[in-house]
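Just the one chain here, laid out as structure tokens, in the form predicted alone.
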Amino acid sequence: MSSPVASDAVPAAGPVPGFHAVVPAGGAGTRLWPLSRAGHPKFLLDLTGSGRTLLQATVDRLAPLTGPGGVLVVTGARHAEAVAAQLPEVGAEDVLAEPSPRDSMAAIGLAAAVLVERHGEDVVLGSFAADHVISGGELFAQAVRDGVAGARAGYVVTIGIGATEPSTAFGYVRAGAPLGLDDAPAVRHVVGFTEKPDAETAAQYLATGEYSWNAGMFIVKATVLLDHLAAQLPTLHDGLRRIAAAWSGPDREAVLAEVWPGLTKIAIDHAIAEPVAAAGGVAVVPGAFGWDDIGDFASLAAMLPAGEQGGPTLGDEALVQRLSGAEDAFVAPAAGRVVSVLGVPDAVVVDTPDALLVTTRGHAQAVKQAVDGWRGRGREDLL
């Protein structure tokens, strides 16, 4: 996996005509508990030490490609105020607040429908998660530009991340023949998507050179996306179009209250990408830039540089003491207390004012068990 520390600036090549970026900002990031909470999830945090939150860095990366007013953020109602406060350049009218989580298809579909209402049927949208870390701004920008060319040719385009290891944490995209686009020769047909495979299968994929990681980045004409949605899930399509038609008017809240709770809860991968790929309608752009989804503390620890004591620190390294057998410990002294670690290889210690997590990198994927455990004991205040 790539290990960028902060997002590189996108070169000033100018905005892509007709392109709008959609940033779904949802999820609680339970594998990064207790730093990430339901009320203050990881996209609102600076996890790279760059001085910008993951959400802010995402918008910094996309804004040069869209131009002013070209970014929409879709987030939960409980996070809308914090999102707007972090992104004054986006504007409150471009922060779309969902009443409740309905997964990525509803979020991206709502944005597509609102964009068509506002800007007409030629809009191309690109959906990019709010909590990913990307380096290599020029390579990212080129992948987006190639993706827009594929989208204008009528395809749903995904950006495939160059797989560096046989990871079982990601889905895989298999590339086929080139589309034959003169202005974007790197764009290829997608043969299929595979959800997180086992280690042996992942190794086989990697050996072929035909597979890349599915990072959930999609570029598509808004009308093409909505047409596919109408064919696959017509009730969801109709509900989103109805909400979008009312979005800028006085009936928004009433329509949301009536329609939103009944919308199908499904990811865009299952709703659109997989069935449309099977019909030959999905393409892939190879993404050669550095990428990390910071899925757990092992991923975060590997991304951050080692300090003078050997291990990575998120926060004030002066508060951390690594002793024999714990030189590689990852420590986040977010409570402001001193932390000493002794004799625990690969230790992960996250100290916040109301919760302390002690684990190892090898158990990083299981941290959500702690969240489930406290929820089961009725400690909603910790979540």
The other form holds:
There are 2 protein chains.
Amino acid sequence: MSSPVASDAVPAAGPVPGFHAVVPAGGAGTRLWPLSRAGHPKFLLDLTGSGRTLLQATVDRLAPLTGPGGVLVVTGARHAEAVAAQLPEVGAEDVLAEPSPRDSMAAIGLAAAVLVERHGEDVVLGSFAADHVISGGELFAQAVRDGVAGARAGYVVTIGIGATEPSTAFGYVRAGAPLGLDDAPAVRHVVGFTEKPDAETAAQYLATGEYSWNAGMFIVKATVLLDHLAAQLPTLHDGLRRIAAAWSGPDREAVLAEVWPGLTKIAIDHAIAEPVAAAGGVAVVPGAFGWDDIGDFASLAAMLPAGEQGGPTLGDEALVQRLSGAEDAFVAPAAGRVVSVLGVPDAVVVDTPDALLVTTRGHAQAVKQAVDGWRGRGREDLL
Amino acid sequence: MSSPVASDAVPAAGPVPGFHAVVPAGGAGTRLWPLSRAGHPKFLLDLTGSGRTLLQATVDRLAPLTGPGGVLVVTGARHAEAVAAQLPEVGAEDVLAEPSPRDSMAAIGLAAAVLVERHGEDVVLGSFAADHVISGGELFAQAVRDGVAGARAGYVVTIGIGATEPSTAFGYVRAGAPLGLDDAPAVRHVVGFTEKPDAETAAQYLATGEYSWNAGMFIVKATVLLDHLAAQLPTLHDGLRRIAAAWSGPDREAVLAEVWPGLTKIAIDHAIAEPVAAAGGVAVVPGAFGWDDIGDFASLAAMLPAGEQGGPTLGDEALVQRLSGAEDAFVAPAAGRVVSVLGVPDAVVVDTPDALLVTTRGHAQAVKQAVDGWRGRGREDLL
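What would the structure be for the form predicted in complex with a further copy of the same chain, given that what you showed me was the form predicted alone?
Shown next: the complete complex, the earlier chain at its head.
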């Protein structure tokens, strides 16, 4: 009963022809200070104890879907060298260095324009943050394959993460009727996106069964993305096209210097996803894989396996001592020193060679205070 | 109306003729780990931020009362070098090194016997721990002068610390009738000593007005002490006499090697103070000075002045950041790294180059758990 395979159908295994992954690698992750620093951000860290950094794990996950040479990383100029060093399998020409941060629309739009220059108008790109943790790789791959099918049908496709709780930390995407794609029946229309809701609203969302978390993963034909951008923000579109045309030639630096500083700073959600969804051009594919954006130390602690002593350790368990009333302590002994915790329930202790943070999971969202505080005292070296 | 001064009266100012101070410098202070270590104990540390270690401050306090050459320190062999280095004003011959710990009776008894060998039978000695903090030096000096008067009258005199709260952490001394000394009317008979009481009993003690804290400070004629020792523990007495006789000669090491390991390990309280008190031979002089034995980090934190940010810092305030819910944190940034504390009320954070302790004031008495735990894991290097 198998149907004949159309020429542009998405194969059920192996690389997806014409599919390119774009990995925006930015954001300091100030809620993970002092592990994460401006000069050594979250995506460059191994936060899972797997031996691979979040960036490396992201590329590991995507490379089998794109095939060789199919991953493009967009990062800040100050991180380009570290990114290239962590990713020997990604060519130097596939690490795009932004002169300064211009938010996600410029980063992904630049990648789309460069991909069209290099690979033509049939490119489908998928954009995936460099600092998320995903488990259930087969389910992720299936979602991407479905997403590519939706993209080939002309949609901006987002992957909706199956919500495991009524979180107030994420925006939500609301699914409507199925697109009716033969090869990807799970793909549905998007009714709309929401901002982070309050707890009551989040619970209502979950009760409907229509809402999933918006993790900012987009799969779309590069030309479709650029056409939407041209319609919504033509100046930004034209600037990115000019830069992309010059990227591989002698004028790259001159054009970047002229155009980049004036580019509109806007997130792709506001620039494309929300207005295009309102016009019916966005689809969603459900993602049943495990997902975590490691937004703070509570999230990191929950993701790590409990150790023999109780709470999780990020690093060498032999350096950690959990005493009465601190059995569940999360400890990152990243300075090589021993750490003893006594009588602090829910403790979070992050020990690095030049800075120590002591807090609790309940205060994990407030860790940014520490970064702001040291900045206020002129200690830029600690940020 | 001044009376004629007797030849052996204690002068009201300046050195007290015949008075020698003995400073037993021992005890690791495991409740102050990781600041205090077996190899770097509490008495060698500056815990007040004064620039002087507890040992140095103890000698500073006593030297004006004894005059030059009047302070004898008894310490463990492993600390003798560090003690001598901290006390250039104390001659090498006045630092007595014990081959192994034999508790306070052996330490103070040895000092008494050595003092009699060197200075004759009129010596009055006062024994004061090396790791207590005292404020109100004039009141302390007055108590010592009164104590010497009591000692010259033949008593073992203890200084009773004015209790500021019904503490269950200390033993108490109960005062009886005045001795009736013309030159020291404050000195009273001791009815008895008590073990550490429960809270209710401690409150009853304070209500009577008869009880003060027993801080283990004794003032007594050296020969009186030795006579009591001969009566109570003749073998220990004879051993210490033999060692003292050989101390300044060529046989010291041989006699120490022969006698020291067999000496009875016993505290002076049990060996002398309690039995002699029962026989009416102990007196008490009230001490109205400020006193703290810095028994744990809660006690240390309470002793230090609050900083600009709230809680006290032992060290460089510029290294410490107290954020929401941790305004009262006690922090010892002894590793030179910055320390940020967030959302841990009553926090205690002690940061040293090889070990970090995170706890609260409420758990300060349990810090010994950390030492025991690391010992159990074979980390003797941390103790």
